[in-house]
Structure formats: C-alpha cells, structure tokens
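For reference, the chain that follows is the form predicted in complex with guanosine-5'-triphosphate, supplied as structure tokens.
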Amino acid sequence: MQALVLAGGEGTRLRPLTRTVPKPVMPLAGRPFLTFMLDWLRGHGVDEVILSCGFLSDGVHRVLGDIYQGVRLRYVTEPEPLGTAGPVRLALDEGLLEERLLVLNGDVLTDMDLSAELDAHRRAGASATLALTAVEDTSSYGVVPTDERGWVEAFLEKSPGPAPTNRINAGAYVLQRSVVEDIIPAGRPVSFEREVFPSLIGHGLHGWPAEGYWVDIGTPERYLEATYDLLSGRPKSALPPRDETGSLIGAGCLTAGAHIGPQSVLGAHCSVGSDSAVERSVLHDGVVVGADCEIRESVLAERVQVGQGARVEPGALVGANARVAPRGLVEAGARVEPGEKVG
C-alpha cells in the first residue's frame, strides 16, 4: 500500500519553532514527529511513503533518510508551494502513483484504524474517502456533514457559528488515482479543502467516521497537548519509559539538583542547573538552562540558552539558539525568534 504525506507547509502557526525545523520532523516527545506517523502507517500495511516536501525540504530528507523500518521513503520536492492537492498531482506527473493511495496531512497524530477506512472506501465504491473525526469545537476545522449512507453532503471549511455536525476532516484520505488525473489540475497550487472536495460532492465523495485518538499538532497549544498525551500513554507509541514525574529525559542530559517534571521532555544533551524547575515544558536538543530558573508550559528550540535566575512563562515559544539573559523574563505567550537575545 502506498501513502503520500503532505510535508511541505511552512507551519506558520508554530513559528518561531518552524523557522529552523520543518513541522513534519519537529521533535515531539523526543522523536521526529513523522516517525509516529510512519509507525502508524506501517501498522496498516503501508510499505511505500511519498513525502511531499517544499519548505525546508532538505531538513525532512536529512532526518528521515530513504528507508524507515522497512518502509520505502520517496521524496517529491516542489519548486513552489502547490497547496495540499497540487503536490499529489505532481507525484502523479512524476509517474509515482499507484491505482489507489492514502493521502495524509503531515501534522496529524492519530491511532485511527486506517485499514477500516480502506475497507469502507472499497465497500462504498467511492472515488475518495475522508476520515471524519469528532471534535468539541469545530471552528478551526473543515466540517463535513454526510447523509445516512456516508456520502458527503457539504464541505464547510473553517466556518464560525453553529455547525451541522461535529465531524471534521481529519486529514487522512483514500483516493483513486483517477481523481488525481481528472480533478486536480497540473502546474498550479490546488487545495483539497477549497477546490477538490467541494467539486467531488455528489461524485463519489465518501465520509468514514473515525474513532480513537486524533490531534493535529499545528498550533503551540496542540503541540503541547500531544506531548502530554504521548507521555501519559495515549496514543500508544514506542516511546521509552517515562520517569516517576511522567517526563522523558534524553541521552546525555545533566539535571543534577534540578526539578524536572511533571510531563516534560528534554531532548538529547540538555543541561538544567540546580534548583531550576522545568514543568510541563519541552526542551529540544542541546538546550542549556542555568541555576535557579523557572520554565513553565513552554517550548525551547534547539540550543537555546537560559541564564541563571531567568523565567520563561506559560505559552512561550523560544526559537533555536536564542539567549535569555540572567534574571531575564520571557513573558507568557511570547514568541522569541531564532538567535534573538532577551534581557
């Protein structure tokens, strides 16, 4: 089975973290995000994944290579961003697509039953099937009402106000190659959500109600939510055991005398000074925190340095190589650009 993973977006909502690392390979619970997705795909019989890259594409290839646990990885790189559907057309034009394929947004952490989605697609004789997951607040997603047999009736992309259903587009599709050939134009950006799916309504567009865990890690809040969920074991993953505070400390970290946890992740080779507290926070590789610091509910990208006695308040995102001065303050919700100095 073949899958194409959309991995070329700029990830603007996760800036400044995505200024230096593309979202698909950003560390999540200490591992490149896409490795969770590749484990999941492999578990459903996928043996070839086309990674559709654009923004910072070298970063994706460098991290994942050409084979992952027996799954062959191929790369298609766009000279210009082609949106969500344009890259699938490009893969077709490069002669890479099989008769039927899975297409996945590259920022979804889920354990939904893809095999059941494929079965539902075959049984319905659909041209395209969308996994639909239930959420409490639909306002930032594409809402997809279906009739009682599962055929899609409308595609309401990110509309405010009351929605006809709480089922939203989960970014996991089964597509017949004919859809790509007949509906997606070549050579320009095309959006599944705004163009392709609305035009397929009434022409074999099917919805499959997905159960299980699902989160799109594309905002800071949801990136942290996915981190806490993985640490607590839902969804299941191949993470190493967490310590007694539910935290994960990477190789080569120095934390003597520091208070790490609860629910924190330290990447490889971080150091946290004595009497410092790191709570519900994520430190990517090589972060150095001095003594007597407080880091709460924040994300610090690789090689950030935090001087003695400094504070990083909840919701802050600190870009790679930034420096927080001794006794400095990164205020709640702040965004610190890569390399920036904070007093």
Ligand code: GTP
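I've shown you the form predicted in complex with guanosine-5'-triphosphate. Could you give me the structure of the form predicted alone?
Only a single chain is listed, so you will not see partners or other molecules.
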C-alpha cells in the first residue's frame, strides 16, 4: 500500500519554532513529528510513503532518510506551493503513483483505523473516500454532510450558527489514480477542498465516519495539547517511559536540584539549574536554563539559553539560539525570534 503525505507547509502558525526546523520533523515529545505518522501508516500495511515537501525540504530528507522502519520513503519537492492537491498531481507526473493511494495531511496526529477506511472505500466502489471526524465545535472548520449510505452531499465552509453535521474533513483520503489523472490539473496550485472534492460530489465521493484520537498540531496550543496527550499514553506510541511526573527526560540531561514536571519534555543534552521549575513545557535539544528560573507552558527551541532567575510565561515560543538575560522576562504568548536576545 502506498501513501502520500502533504508535508510542504511552512508552519507559519508555529513560528518562530519553524524558522529553523521544517514542521514535519519538528520535535514532538522528543521525536520528529512525522515518525508518529510513519509508525501509524506502517501499522496499516503501508510500505511506501511519498513525502511532498517544499519549505526546508532538505531538512526533512536529512532527518528521515530513504528508509524508515522498513518503509520506503520517496520525496517530491514542490518548485512553488501547489496547494493541497497539486503535489499529488506532481507525484503522478513523476511516475510515482499506484492505482490506489492514501493521501494524508502532514500535521495531524491520529490513531484512526486506516484499514477500516480502505475497506469502506472498496465496499462502496468509491472514486475517493474521506475520513470524517467528529468535533465538538465546528465553527473553525468546514463540515461535510453525507447521506444515509455515506455519499458526500456538500462541502460547507466554516460559518456561524448551527451546522448540519459535526463531522469535518480529517485530512485522510483514499484516492483512485484516475481521480488524479482526470480531475487534478497539472502545473498550477489546486485545492482538494475547494476544487477537487466539490467536483466529485455525486460522482463517487464517499465519507467514512472515523473514530479515535485526532488533533491538528499546527498551532502552539494544539502542539502542547498533543504533547500532553502523548505523555499520557493517548494515542499509543513507542515513547520511552516517563518519570513519576509524567515527564520525558532526554539523554544526557542535567537536572539535579531542578523541578521538572508535570508533563514536560526535555530534549537531549538539556541543562536545568538548581531550584528552577519547568512545568508543562517543551525544551528542544541543548537548551540551557540557569538556576532559580520558571518555565511554564511554553516551548523553547534548540540551544536556547535562559539566564539565572529568568521567567518564561505560558504560551511563549522561543526560537533557536535565543538568549534570555538573567532575571529576564518572556511574557505570556510572546514570540522570540531565533537568535534574539531578551533583556
């Protein structure tokens, strides 16, 4: 089975973290994010994954290589942003697509049953099948109503007021190659949501009600939410054991006398000084925190340095190699660019 992962976005909502690291391989619970997706795909019989990359594409290849746990990885690089469907057409034109493939949004953490989606696609004889997940609040999403047999009736863009369904596009599709050949034009940006799928309504577009865990990690809030969920064991993953506070401490970390947790992640070779507190926060590799500091509900990218007595408040994102001066303050929700100095 073949899958194509749309991994070409710049991750603008996660800046400054994604200024220096491509979003697909940004650390999540101490691992490159896409490795969680690759594990999930491998568990459903996928043995080849095409990664559609754009921004910082060389960084994705450098981290993941050409083989991951027995799964062959192939790369398609967008010469310019091609939307959500254009990269699939590009893969077709490069001779990479089989008769049927999965297409996945590259910023979703989920444990939905892809094997069941494939079975539903075959039974329906569909041209394309969309996983539809239920959400409590549909105001931030377009909704996808279906009839009693599962055929998609409409794509309704997000709007205030009651919606006809609470099921939204989950970013996991089964496509026949003929859809790519016949519906997606070559050489320009194309949107699945605005062009391809609306044109397929009444022509073999099926919806499959997905169950299980699902979160889009594309915002700082949901990135931290996904981190806390992984530390808690949902969805299941191959993370190392957590400590008594539910935290994950990477190799070579120095934390004697510090207070780590609850639900924090320290990447490899971090150092946290005596009487400092790191609570519900993520430190990427090589972060150095002095003594008597407070780091709460925030994310510090690789090699950040935090001086003695400094505070980083909830919701802050601190870019790679930034420096926070002794007794400095990074205010709640602040964005500190890579290499910046905070007095």
